[in-house]
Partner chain sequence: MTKGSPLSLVIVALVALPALYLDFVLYQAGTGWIALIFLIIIALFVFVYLSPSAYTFRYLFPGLFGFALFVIFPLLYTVLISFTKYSSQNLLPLERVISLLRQETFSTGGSTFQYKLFKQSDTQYILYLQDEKDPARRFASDPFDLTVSTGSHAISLLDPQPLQPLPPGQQPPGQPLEMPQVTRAKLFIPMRGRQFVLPDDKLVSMEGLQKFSTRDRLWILNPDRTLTNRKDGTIIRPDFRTGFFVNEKGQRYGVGFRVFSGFENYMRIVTDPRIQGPFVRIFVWTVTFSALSVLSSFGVGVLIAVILEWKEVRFRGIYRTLLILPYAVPAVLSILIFKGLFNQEFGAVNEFLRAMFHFAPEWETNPWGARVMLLLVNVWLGYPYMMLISTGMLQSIPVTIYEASAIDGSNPLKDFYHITLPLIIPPLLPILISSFAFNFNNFNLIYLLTAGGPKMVGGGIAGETDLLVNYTFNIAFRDSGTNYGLASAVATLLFIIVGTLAWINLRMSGRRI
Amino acid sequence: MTTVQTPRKEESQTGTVRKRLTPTQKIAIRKVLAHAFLIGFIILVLVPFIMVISASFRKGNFAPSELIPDKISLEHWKFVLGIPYQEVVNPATGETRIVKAATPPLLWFWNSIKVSFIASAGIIFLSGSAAYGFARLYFKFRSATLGTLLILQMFPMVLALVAFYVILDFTGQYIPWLGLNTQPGLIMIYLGGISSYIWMIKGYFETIPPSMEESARIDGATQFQTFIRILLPISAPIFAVVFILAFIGYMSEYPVASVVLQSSDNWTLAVGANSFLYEQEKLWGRFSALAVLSGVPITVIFLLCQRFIVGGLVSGGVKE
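Put the chain from that sequence into structure form on its own, the form predicted on its own.
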């Protein structure tokens, strides 16, 4: 019997053999592709940021368009930091003038930090206590209230600007320090947006075994003591996350602050920075300097709260 030999699949018509990639080569290719993707993503994030920094050091008021400024100047940063400087008005005659902000932008910077910090701290207090009630207590209309909060968080605060204006205008007639053009009034409006944070903290509370609190109650602790001494220390990571998210959101919030705060002395950094973008002339250099300055407190808050987040992640799960 004769056997018919079929040609190997690896061999082509020219007689060459196809080489298959080894597992080591496949891993190397995947690493190269992964690194290329990450490098491209980092460049995509950093390029706009570098352009804004470049515009803040570029002489003149040009929109961010270059990675390296052609003419370096500190005039925008001097204006933002409240340092007077001379500006040439007429190059032919050499006439100059002293440029200084009527309202120091550093005052807007301080207003933003103050409002954002107080509002974020209030968010933690209100949403934490409310989340504990929804996670550990059982009362009438509990599920209906949670569902209502879930629906409310789908609507942005911008939709209620007219209502905010009317409420603060009415409140200011009886309580002047809590009405329009007041920072406490703005903070009260910010504290109204706690529905999403309640859901976040509630979900974290539900991952903690109730047996830990029951053991404390057996030892004689009250419900408030178990909340303060047991639940809060364990929940430090989620409170740090909520504080960071709230602080970042309030530092960059513009629509509500622009309606509530009407005088330049009470403006936050977002409202003050937007005042540089006039219809006739857009002062991109000063705007870019304020944009870079606004990232400083956000970075500091993140670094301060990072140890709580990392500590909660590496400490391991809560065991019964």
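Please supply the corresponding structure for the form predicted in complex with its partner chain (the preceding block corresponds to the form predicted on its own).
Shown next is a single chain and nothing more.
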């Protein structure tokens, strides 16, 4: 820092800052500034996460506010994992009770994984085959249909809740496992959100020259075979991207899940995590433990697949 400040002082006296600095000095200043800025920003990014980890180990249910917990306790982790633990009810008499979650919160995480995984797999199937139709086959109103898909998808899911309720209420009368308060019902509704993924996959398909498929056709492969055997394997990266994006999106979906799933053993992570934060009683400790437990694996998966995702975002979104 000292090397940076000395030239500055000279400038403030003369008033002609930049011209006096040698190019190497300029670059040095800029480098320091760049590092300082990035580190400052990273602190802003990391502090909330560190505080949540700390709150999950802190005794009592306090809002995340300390970097290192003052009184360490594993009670929240035990609660979240469904392990019974002793809690002092009355400090004066030393009376204790055993606390155990009625529905282990870990179950919500598992429910979320199940729902998101199946829904994302379904999305891959639906949007992948549709994208093939749009990219490789020709039919009337092709571009009009594509445009319509994109525009209609702008209707927010939250506002369709009344209709979703009606649909699931109806299906539940005839197929009980597909009605309200069922995870298959929720998955079914999630499968509607395919159009942006169709666009992404279609954009990727179009970057692949059709010549390979054409020569396979000449060798006697059917259209379906060229799709399954040639196009799909080449397009694996975009499917990975779509899967991860869809998966993360569904892990975070709150409003529809909160209306469809009513009983707590069916809840997804988002609904369950929010249930700890009632207006009257906010159980920050339990929430933090659940957040850390479920946030970490997803974050790690995302970071591992980072390269794919960035490539997919750029190719699918920006391609002209």
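Quantities reported herein were computed from a predicted structural model and do not represent experimental measurements. Rigid core here is just the name for the largest C-alpha set that superposes within 1.5 Å across the two forms. Numbering follows the first chain given and starts at 1.
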task: Spell out whether the Cα of residue 26 moves at least 2 Å between the two forms when the two forms are superposed on their rigid core.
output: yes
Per-residue CA shift, residue 41 (Å; core superposed between the two forms): 3.0
